[in-house]
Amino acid sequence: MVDQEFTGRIALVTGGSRGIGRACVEMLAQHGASVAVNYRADIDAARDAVRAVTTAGQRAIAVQADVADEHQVQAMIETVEREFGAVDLLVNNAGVFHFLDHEATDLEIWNQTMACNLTGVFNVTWAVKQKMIERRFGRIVNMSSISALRARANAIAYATSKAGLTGFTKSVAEALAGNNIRVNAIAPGLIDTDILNGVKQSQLDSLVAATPLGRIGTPEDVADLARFLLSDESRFITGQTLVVSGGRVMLP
């Protein structure tokens, strides 16, 4: 069932072909938006996400780009604007994760992680913000992680990139607030996505036991919060990082 909340709005979801990104794509379409589904390499998954949207009666396109590459991002935005119009709603979801101890974390891993998780968010945000400023409307949600909020000895590059994303979110929110552009972040905890592939069941059981609500989160749990932050229901909220972790991380 489609409501009218985002009707007439153009949305872009980076890393939108699977997991949390895919859930955000479907959520936006369910609420009336036209959706551009960004992917880096898996065209089949992106096309499947597009089919799910078009079957539901909404407009969608797949747009390829490595968000770490400024030129690819610019070409992607030009395609979205040509097909649909300027981006109103942006979900910066694309990211990479390496579970490695400090001895295995080398400069190549560090640079790759920062390029995608932090510079990639900068590239896409900067590619859309000027037209948001001109139209005096924009809603941006950055996908962070609870790793930004606590020590991660086996994911140093990832945790650092997500902590940087928290700072980016706050600073850009303040810079753009006068143009009716709101920027917020979501910090998911343990979510049932591909990132769990290969994780031992004993480790999962331990993480669930440490979660007060007693379960692994779903991509839809995150997408529902993204909908709130993109909607007028959150009209007085900007520069915030909201945690979706079942209580495993609780902020003051």
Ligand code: NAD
Second form
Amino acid sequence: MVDQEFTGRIALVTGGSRGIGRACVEMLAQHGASVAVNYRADIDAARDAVRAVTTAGQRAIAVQADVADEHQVQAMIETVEREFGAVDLLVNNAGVFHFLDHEATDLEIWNQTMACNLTGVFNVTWAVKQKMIERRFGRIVNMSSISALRARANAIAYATSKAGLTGFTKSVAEALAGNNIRVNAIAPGLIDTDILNGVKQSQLDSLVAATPLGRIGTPEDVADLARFLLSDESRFITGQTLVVSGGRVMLP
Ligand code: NAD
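So the form predicted alone is up there; where is the form predicted together with nicotinamide-adenine-dinucleotide?
Entire complex below, previous chain first.
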């Protein structure tokens, strides 16, 4: 087999059975990694993602865990380490999104959003980081959002959780840089996945109209950036949040 950039690497993608996570799973396999596909509930979708990887000639397993539950996460990581070995490449992709105004945003929505989008990233990162430190190798990509970078009146909990992820990414990147562990985040704009199911078509149309490149993004648009951040091409980049949004939201 021809060596590819992720040959011999063990990857874990949370929420990897569909959408952006699934595109990251396929990208990692295409570039040679063995991939653990985390899912919360939809085992059929996870098995389908595993089949896509094995068809591409790489190893894959489906591993169940609600990332918000530290015990489930610990058990998941033990399974990945037993089956494949320690995780080299982590994509913290699992996320929940509620498109709600301030009146409809209650404590339950707030807690559920923080538990998955923020505590979930903490749980999985903390479960893999010790082995990364010991082996002096790790690449972590956190799936943020352009909601982290601008006001979002209709997604207060979500935008706050993703802004928190920016702080987490910077702080952990600084803490672990000396161990050859790089931590970055991706801030996608509007990407065509199931997470948008609760958003009205007219609202999606107006977001596309506000996108300089004039279209909705694909999961592959995001996975291509994840490939770059996980590879040695980004060897001098850590603690950053990179935007992939067709130009909607441009950083100074
Ligand atoms: P999606 O809904 O298709 O995928 C989200 C995945 O996360 C699903 O597989 C879901 O089962 C999983 N998940 C949710 N809660 C979980 C939990 N507690 N434990 C384990 N898995 C859990 O949507 P997507 O667009 O592919 O979202 C992927 C990431 O991209 C999310 O973090 C999302 O916030 C982010 N994002 C998406 C967009 C977009 O427009 N689609 C824009 C910006 C950021």
